[in-house]
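One chain comes next, on its own, written out as structure tokens in the form predicted alone.
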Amino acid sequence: MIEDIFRAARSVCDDAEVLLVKSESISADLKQDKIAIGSRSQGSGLIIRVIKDGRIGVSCTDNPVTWERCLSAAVASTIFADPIDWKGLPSPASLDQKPLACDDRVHPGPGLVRDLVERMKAGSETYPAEITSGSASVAVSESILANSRGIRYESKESQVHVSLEMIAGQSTGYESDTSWNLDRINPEKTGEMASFFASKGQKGEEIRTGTYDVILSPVAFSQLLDAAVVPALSGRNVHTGRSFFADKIGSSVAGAKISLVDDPFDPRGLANCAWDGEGLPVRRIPYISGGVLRSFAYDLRTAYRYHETPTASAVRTGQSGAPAIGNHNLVLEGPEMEVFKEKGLYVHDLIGAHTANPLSGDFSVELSSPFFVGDGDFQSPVRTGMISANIFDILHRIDGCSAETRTLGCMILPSVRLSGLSVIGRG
């Protein structure tokens, strides 16, 4: 079928690209401590992208048999695109096509999902709290990326996910975990931490407005990075005047010992790969190195439009599955320290991080599951509080990072300890 598509495309466009995907998944949803809903799904998808006279068109279908209509729709959509100086899709490279994010032990079957649920429930018994909801899911997908220049890359991916929400009195706790590798998923800890935040979060004390050392969990820190830092690294935003980093290449944008890199080969990541969403060989990209801004992210379209070098940063997102600028495994590196050793305010989650101003970096968020910490452990819960600060300023305030990291979507992050943040309380 792929060859049929390219034969038909030769007469109607200059370049063509095909992504063919099939997937299978199974999941279970909890209502209290019982499995309430179980579901299994299988699907396939076809995404066709064409380039005609420098104009890009995309179409997709969940029924690959209808590829002719899909191709026609892709060609027709080119009339709505602005022309660019298109320099061609990539040619084949000598790449190892061994899957980098697939565990052959992962099979979408009820036995594995049931085992994940039971292990998570066992962990939830660590602290006195009740389960309100949760889920476990297992998925496997296979894909073929091909283009009219001769590329044909095949990959297989697996993913395992667990989440749990619990309550004790008026206090709630939530935790989740995701991995492609069964050895890296920890349902027991997910259950334990959900019960911890619910149980130990009761009778929290009010916090006085003032300046504190704050420890952001990987979850909280990822929300701030996603709100402003990641968009600021996009080459498209840089050239359209929507990036705080636009004129700062070679300048200090973080603490001198802080680096932010995209590493598509990190085994902890969920998006490990040898090629990006357009078939370009990937590499490790140091966006920030030693506190200095070194690079931006470009896909083919943006690089060609603005006469830049592509960085193999295309990922497949959205309903259309069209490639767009993104990250594979965004890793924060910094000096390791015991972030709980000295007294500070630990923040597990943030409410409202998505409202941060992506251009200025200013934000005002409510704290979720905050605790005072010290002497290497949690000390006492805090009822509530708010932080108003600037995301880009925070990058200069990182004193150290925990040795332990978490994988959250396309990020691999430690907890970070920040000095001198203003916290607004009721006291």
Second form
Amino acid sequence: MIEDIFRAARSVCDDAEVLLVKSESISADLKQDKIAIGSRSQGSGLIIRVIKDGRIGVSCTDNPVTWERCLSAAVASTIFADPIDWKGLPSPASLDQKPLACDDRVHPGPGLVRDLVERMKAGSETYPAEITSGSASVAVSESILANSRGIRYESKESQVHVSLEMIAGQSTGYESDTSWNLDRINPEKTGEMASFFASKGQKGEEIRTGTYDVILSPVAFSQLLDAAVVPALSGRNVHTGRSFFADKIGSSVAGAKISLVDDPFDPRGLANCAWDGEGLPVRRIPYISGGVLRSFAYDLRTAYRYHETPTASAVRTGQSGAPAIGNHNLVLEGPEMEVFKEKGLYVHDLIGAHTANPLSGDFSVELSSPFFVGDGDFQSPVRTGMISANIFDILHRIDGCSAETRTLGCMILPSVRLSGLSVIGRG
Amino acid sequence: MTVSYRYYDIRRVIGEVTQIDVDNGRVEQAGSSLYDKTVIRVLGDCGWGVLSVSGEEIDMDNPPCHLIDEAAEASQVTNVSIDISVSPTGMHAVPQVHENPADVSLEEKVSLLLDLDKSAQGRDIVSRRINYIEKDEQVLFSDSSGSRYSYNLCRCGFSVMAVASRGGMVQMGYERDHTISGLNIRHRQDLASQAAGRACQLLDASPAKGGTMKAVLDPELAGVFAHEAVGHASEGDLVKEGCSVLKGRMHSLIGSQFLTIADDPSLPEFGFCPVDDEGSATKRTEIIKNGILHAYLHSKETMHSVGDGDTGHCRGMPGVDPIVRMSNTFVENGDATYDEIISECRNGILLKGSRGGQVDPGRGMFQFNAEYGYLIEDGELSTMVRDVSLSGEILQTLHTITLIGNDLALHPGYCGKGGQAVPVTDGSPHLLLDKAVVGGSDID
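With the form predicted alone done, generate the form predicted together with its partner chain in the same format.
Okay, now the whole complex, with that chain kicking things off.
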């Protein structure tokens, strides 16, 4: 079929690209402590992108048999697109096509999800709390990325995911874990930590309004980075006046010991692949080194439009499945320290981080599962509180990072200790 | 059939989505994609089995046995017995549109959006982005009890973002409108200008000072409050799971005696559901009536296990099993005028527009962010402020509503519960809250 598409495309466009994906998944959903829903999913997706006279058109369908209609829609969508100085889709590169995120032991069967659920429930008995909901899921997918320049890259991926939400009194705890590798998923720990936050979060005291040293968990930190820092690194936002970082290449944008890189081959990654969503060989992108802003992310379209060098930063997300600028494994590194050693306010999660101002980075959000910490451990729960700060300013306030990291989507992050943040209390 | 079942339903959605992206006057994307997604739910011996497939031609009059079998097999992993209520059936007619978006060429739509882009230009404006989305869907449903329905519904809408910059300061203005009433991008230059004007005004706005104070919520933000703080906590699945502070409070006074909050999927607004996604008839449900918790929102399953409320509130994205959701959620009008509310506030803050919100219904905490606000001093609006948010405890906050306006307005948007984005409308008149916890970058 792929060759048929290219044959048909040849007469109507200059360049063509096909992404064909097949996926299968199974999941078990807990309602309270019982499995109430078992789900299976089988799907396929065909995304066709064509370029004609520098105008890009794209269309997708979940029924590959209808590829002719999809191709017509892609060609039709070139008509109104603003032309760019198109320099071509990538040609084949000499790269190892061995899957980097596929565990052959992962099969979407009921036995595996049942086992994951039972292991998570066993962990949840560590602290007294009730399960409200949770899930375990297993997915496998196969994809072929091909283009009219001769690329034919085939890939396989696996993914295992668990999540659990618990409650004790009016204290809630949520945890999750995702991996492509069965040896790296830890459902027991997920259950244990959900029960910890629910159980130990009870009877928290109100915090007094003031300035505190704050430790953001990788979960909380990832939400803030996602809200403003990640968009600010996008080359498209840089060139269209929507990035805080636009005029700051070579400037200090973080503490002197902070680095932020996209490392596609970091072994902690969830979906590593040797090529990006457009078939370019991926490479390490040092966005911030020693606190100084060094580079931005570009896909082909943006690089060609603004005469920049593509950074192989295209990912496939969103409804259309069209390539867009993203990250593979965004890794933050800084000076290691025991982040719980000195007294501080630990914030496990945030309510409403997505409401931050994506341009200025200003935010004020409600805390979830906050605790006072000190002497290397959790000390006492805090009932409620609101934290107000600026995400870009936070990058300058990182005193240290935990040695332990978590992989959350396309981010690999430590807990970070920040000095002097405003916290609004109700006490 | 090789696997036994007690009930099944099948929902197939065949759709076409058209998206146009105009970025700083350049058309980055203008085209359409196709989807055909089916979800089959089977109630097996214990719980639900769900099968999602895409791109398959499903005959709704003769549903394929092998797919029902596969869904039934998926239920074998369950270990709790689930029962469902029999719910009222029936379907509301889909309202006529004033101009069918499908009848307007892509070329004309692009031209209209480029006009909007021009209206978003101005001094200090450094970036504009206009997005248009149109989803034309045919929804087909059948279940094992013989219910059948089908309807076509087109939802469309656009957003305008303008970014202003001066002296190193960057601010954003954002406007949007989504509808089921037909093409809505003609003669909307005023909205684009407003987005640009707001972005410029915010360059001169002061950072908000956080703390506990009196707050007036405008209809858009108060609508988000109704959705986040009350609507989610009234969803029957969360009540059943023990993850709602409204559990066990039916028929008790939980807020101001003047407060009535309803969810009405039958209302022909953006969250309109002619029938819900498990075949139940839709109608208005009064969640809170005169301050008293009156009803939960339900699916057939949660109606059976929890009770106290109405079915007709079960919704899902195409290809995904439906869950209990809101649709058109709003605070009913009170009798206070806007001027009375500002005057009564005396000293506090007016919060306007919404950048969204989130709730932890089990803990009873909510947070949402206004796009901007004004300080209220001596009963009058004074300084414009930016980056201001509101958070609080649901039960406590509902009692702090001291005045309810008479100017109910509805605003369309999307809700993302359970990773499923569904169209909704939120609305309210102006509300005056006593002792609201307002977040801002300055503190005393």
